[in-house]
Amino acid sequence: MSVSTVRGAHAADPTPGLEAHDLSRAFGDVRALDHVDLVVPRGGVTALVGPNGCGKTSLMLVLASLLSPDTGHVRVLGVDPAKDPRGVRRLLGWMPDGFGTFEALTVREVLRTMAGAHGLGAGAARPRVEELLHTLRLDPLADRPARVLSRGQKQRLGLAQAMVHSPQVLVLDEPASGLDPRSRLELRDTVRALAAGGVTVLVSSHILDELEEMCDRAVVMDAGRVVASHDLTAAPALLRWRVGSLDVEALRAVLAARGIEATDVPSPDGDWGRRGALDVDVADEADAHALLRLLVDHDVPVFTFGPATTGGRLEAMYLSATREERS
């Protein structure tokens, strides 16, 4: 899948792609943003995750210049969208979760439509309209009126208008909700390949496997703050390991006497007993069998013993994160 180079991207710029400092925003008594700050790398893909409600959007909305905080600056590329807010938009596109669209209009004719309210003459759009039904899958539906397709067709449609005009940064909010399988993974490669080309970009999602598959930072927001952020191209520092036992104190005991710090796992029906299970974090798979030996040697009853998440290194950073915040 390919798709244009985008106009103006210097891959050696230190600028970052989107920055934010000290953010708040309330809405009444709700404090949707607490003092965020945020820096965004140039040229790479971003996750921006966290439970329902934490100010994944309202943070979006703000460095998408759509929402004034009420303390705090943002920048674009280096461009203060308050003082600017034109400039960000020839440098920003912005897929909402929720869109509207022109319902009576074709998919072409949308997206022509969009492309002029970029400032794209006809002889720019006309190739670039064309270049993002083919690179999207939205040809086959070019002539039909928006207001019949589905779900996961006007996400495709959101995305061509967010791109229309050939973005150097691109926010992107659940972009993958309503695709199905295939469109998911032609996302993922599109989504690359922008990066590739020296887009930043930035995108929230709950499908958390395929965000690791796309992203190379991840974000993580609880409660209005950024809660963790870490570089999901370098070595993990830990792996979180679970450890069940028949007898639970005798378990803690043995970590306690080395040291080795644990956390709780709740029963799954309110009352281990004399069971239970706790997380350990460890270095690595030589690490977790040294733990293994370790209580073998001192007789504590083990039932299980493997990784706490089943999910990968970007849902064990979110579970970990957002449990430490809540605790």
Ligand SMILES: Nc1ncnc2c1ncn2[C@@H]1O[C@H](COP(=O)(O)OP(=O)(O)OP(=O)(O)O)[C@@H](O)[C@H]1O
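Numbering follows the first chain given and starts at 1. All values derive from a computational prediction rather than experimental measurement. Throughout, rigid core stands for the largest set of C-alpha atoms superposing within 1.5 Å between the two forms. First, how it differs from the form predicted together with the ligand.
- Annotation: Cα of Ser245 displaced by at least 2 Å between these two forms, core superposition.
- Annotation: Cα of Val254 displaced by at least 2 Å between these two forms, core superposition.
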Second form
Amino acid sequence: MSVSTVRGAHAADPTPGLEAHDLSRAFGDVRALDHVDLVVPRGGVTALVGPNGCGKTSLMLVLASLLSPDTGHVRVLGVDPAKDPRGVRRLLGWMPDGFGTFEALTVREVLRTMAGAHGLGAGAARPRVEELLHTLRLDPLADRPARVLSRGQKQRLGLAQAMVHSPQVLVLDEPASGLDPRSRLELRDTVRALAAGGVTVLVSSHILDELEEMCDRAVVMDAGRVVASHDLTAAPALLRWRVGSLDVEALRAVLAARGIEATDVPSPDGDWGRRGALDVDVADEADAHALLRLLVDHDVPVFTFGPATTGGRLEAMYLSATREERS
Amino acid sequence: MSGDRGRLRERPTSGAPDAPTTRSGRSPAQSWAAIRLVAGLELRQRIRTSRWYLVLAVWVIAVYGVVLLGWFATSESTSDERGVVLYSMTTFVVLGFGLLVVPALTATSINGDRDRGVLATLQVTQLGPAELVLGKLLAAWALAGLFLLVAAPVYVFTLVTGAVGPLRALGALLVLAVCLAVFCAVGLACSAWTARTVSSVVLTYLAVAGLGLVTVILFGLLLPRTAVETDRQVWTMTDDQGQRCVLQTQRREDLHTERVWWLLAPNPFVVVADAAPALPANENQTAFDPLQAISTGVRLARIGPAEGALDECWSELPVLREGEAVEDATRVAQAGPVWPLGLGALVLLGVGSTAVAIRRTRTPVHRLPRDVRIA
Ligand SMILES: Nc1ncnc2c1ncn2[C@@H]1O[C@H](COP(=O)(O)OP(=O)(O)OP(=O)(O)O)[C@@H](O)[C@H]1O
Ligand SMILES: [Mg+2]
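Given the form predicted on its own above, produce the structure of the same protein in the form predicted together with the ligand.
After this comes the whole thing, all chains and molecules, with the earlier chain placed first.
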């Protein structure tokens, strides 16, 4: 099957790559997942972000047919892991966060074993393993025991393990942790190439800049719930702009007169005097320009004016989504 | 990676685009291949990581050390007697040391894999829980078989000297192999049942020691409680008419062992001893055969106290009572073998343990052991 037919297929086929409906799972009194609803369209890369302990790994375990939810259900390309775990496992590759590996085996043996475990015969497994060793730059390590691999090398082996049966859905739990800059770029390229081939990828990470370059969509979780979901390819709805002024009260007065909402930016230690900064939500860059004109027209002593976060849009989105949750 | 985009793109199309919605079955051939894969993985892991050759060396020294002791102890005996003693000792040593070594092969098999984070990696493949568990069991059993193989030359020796028939030697090996498999299965069940490897090791040893020791201790403790006072006919020596053996009625306590004998039945030592076919009746045969002694003891325990008169003259001379006391040998023959029951119980335990291990490795998991993360 060629790339175009795959794309055609998923364009016509409404079955999402991954879905979760009303998913809840508690561990004792910890609600790891709290009525999660999620649809990941087929093809493309979706980021799963959220603070530590918000339930990302738990969600991925349910998707990977390892953990069963207390309520709700998930579907992987329409297959329910509760009913047909083998069917799901054929379609899905899972890369755990901080996994171990078969330490006494060499890298090549690990991959061959995993290929065998997925039911690939020796004839199909050998070329596939060599190909993966090559694409993930593991060939110089192929005959070394997995025990001696560095953390980043182990991560690459983990990705190769997840991909060994050429799954149509990949669930990657913090694949970039421990990777050097070059390997990160390569990971991004690998993931993008897979997505271009019609693979649905769900990837969690805390390094938002990187996800932004890799992902088409982002889902933000907090305290076991999905709190935001954004299309990163579309224009953002709101941007958070930070305005610093030598006279914060004058700034506040002008904004209040226009009914523009602003939030205080806590000042760092030390005496700021009358100086201060406020965050303002703007629709787009043109809106920001209008705001600056307004402030200048009213002689507000502005000394900084720019996006509130040094990071990208994903970071802004993440911060605003999780901040709303906190308050 | 970047240079290989094209190759990656062609790949991910192997599965059917219209996702299968039925439960995917496995053919026996596929399952067998999967079990072999897991067993091969286990064996390679174990042989490369652990100091198994040290354990094996210690094993060889232990088995042959005992054999050597037996050899010297029987230096005065005929080769037949020597053969019988060596055969019995080897069987006991293999079983006794097997009880110590073999549970360790599987006692951390499943929770250890979970700790190292490799269990989930296998569980998300096509391998089913039964294939995983049976593969691990097969690998452990193969290693246990290696221990058994070490002892095989002694059996060959006893065969060659003609002390022990081929049926007896083979029977002992077979029953030993089954016992070792049961120990492996118990270890697997414990490692699947408890999350911490320390607990599962302790649990496994408790279970195996329970079979080997606690059954005997319990039997011993319960034995006095089976005592019943009755009037018995007893042959005793009387002094008045010059050392004669006479029949008297005395009040006696009978131990009704038939009420508690079953405690001994699943004891692996009893099973092995009782399963070994009896030595041919031979007047010249005077060697003490512990296997036969145990077997006789258990069979007698099973039928309880003798009905007829008791013989307490302890006289070697032919006395008047001849023909009246029931011979032990006939009673043993009437009792019939105990080992099919014991072996049955052990096999049941093994199968049950395997079933528990399979149930506990099934995914998706509903109930996790406390404070266990899957990944
Ligand atoms: N097996 C378990 N037993 C008890 N609590 C658990 C278990 N697994 C997860 N939790 C709890 O559930 C919550 C969600 O955990 P999860 O691992 O899904 O978080 P996460 O989003 O992946 O975090 P991180 O970003 O740090 O990886 C946490 O509070 C965690 O402590
Ligand atoms: Mg996590």
